[in-house]
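A lone chain, given as structure tokens: the form predicted alone.
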Amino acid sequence: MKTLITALVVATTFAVSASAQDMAYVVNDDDYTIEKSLTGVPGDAGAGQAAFVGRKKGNCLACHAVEQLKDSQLFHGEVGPDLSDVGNSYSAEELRLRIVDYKVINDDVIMPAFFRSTGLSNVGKKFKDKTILSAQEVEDIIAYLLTLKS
């Protein structure tokens, strides 16, 4: 079964986009994936690493550890799973759903929905109707995560 979800991407400092646009993606409920790229443009692993570690973007190290970054980035989190071998564990399609909105898989997870702007609670006025990451940043982080293999 597939579910159609629409997210509004708005140009802000947290969701960089040339202009406001409607982004639609299809969640495959059978295997918990989003098969199609959000942009149709391949992700850039270097830009993905920057968004991954950036405190005003993904800030992924607040919750996750990555062995490959231990020498260059301090203070890795322990709340989420270690991502040092995530490139061997998940496909791009599986990672895409986990970044876009992990709550589709597990409603109890504390990981934020990085590419969803509706149906959220306790959102500050400044961030209302905005996504944390742009569609391209999601694709860039996916490209980076796929390089993480131990």
Contents of the next structure:
Amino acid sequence: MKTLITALVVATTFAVSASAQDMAYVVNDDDYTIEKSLTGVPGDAGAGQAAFVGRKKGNCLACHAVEQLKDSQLFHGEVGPDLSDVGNSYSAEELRLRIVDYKVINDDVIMPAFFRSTGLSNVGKKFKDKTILSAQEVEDIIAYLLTLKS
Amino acid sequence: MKLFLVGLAALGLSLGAAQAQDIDWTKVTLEGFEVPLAYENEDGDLIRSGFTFRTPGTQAMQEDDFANPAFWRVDEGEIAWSTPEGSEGKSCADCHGDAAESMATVGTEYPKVDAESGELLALEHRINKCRTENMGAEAYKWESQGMLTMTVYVRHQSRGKPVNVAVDGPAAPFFEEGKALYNKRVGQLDMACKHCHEDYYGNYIRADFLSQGQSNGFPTYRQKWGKVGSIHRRIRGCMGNIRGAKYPYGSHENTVLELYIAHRGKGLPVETPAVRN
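So that was the form predicted alone. Now I'd like the form predicted together with the partner chain, please.
Everything in the complex follows now, all chains and molecules, and the chain you saw is the first one.
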């Protein structure tokens, strides 16, 4: 796993096989982005919100608070930064890398890599060789995050 | 910011957390305890029992033995202690006498290396060794009623005394294994124990208020379980939450992890049976 990450950081651009379905994406480590959409299908912000809060999906709310969702009766965590203004701070390309695999940026981060199924150990049977989110769910969440501006 | 939390349970939690931050737990000692619920180690880190992270309501259930929903096991265990079982017709008391004396510090010392076999034994392993080798009785299943009652009873004899596991000499390789596992990313979520219990304790992860994941209260009564459970059950629960393959009850992995966790909380008082949410 370490070698994969070092390889990613050393090379300028790099193609990685991201999941069992052989989804390839390219990390640009000059500016920490993934330029190209994972699916080519525009993200749906509504579906993205559902995947963002869903405990069996991103469960992003477990760690990140979002002001815009404060009336939702859901618990918001405080492990990661507040994302209420994330649409102003990051581009789609920057968000894509952070959701796909934050460990490229910070190898000690607690935040899971949501679109990587390789380099993991002791994965439970049900989850083996699967990414946490599908490619389209990643795109949907990006679309949702871009709406968050306070 | 706890403003987002809604509902009664959530309110209780956030109030508990706010209060917990205001209390100097290094000055708080429960009735009959020799050592306080927290202390500062050589590195200047505050080592805190899980008790100090819980709501006043949960704490109150533990503080009063009559309110503690697991306390009946102490009485039940006392009976089991002197009840003969197995082909040898012996009870624990026949070999060990009064548990208040013979077991006075045992609960602070496990997991411990067995001098004979060189294996690392959890208290459960040791009890089953006595049952099969000395009593001619059947081994208890790890998480069975009989085992939970006996481990609660035995460890309760050390309540209030500081955890004092050995991690040097023959225990050293087991300690290193446990430490490596504790810091190893596992599961689909690719997290290590240390991410939640060292990096982010004192923070909410969704509705859960993260503690340091200490083991001084085990076997612990957990409201979510509605009964007591072993430390191996708790570790398996956390493994499941990070979508990892759970190590089996009584496995080497769980036992070396148990040793490492005990050492992290060395000096905290045994609280068995503790109450957590």
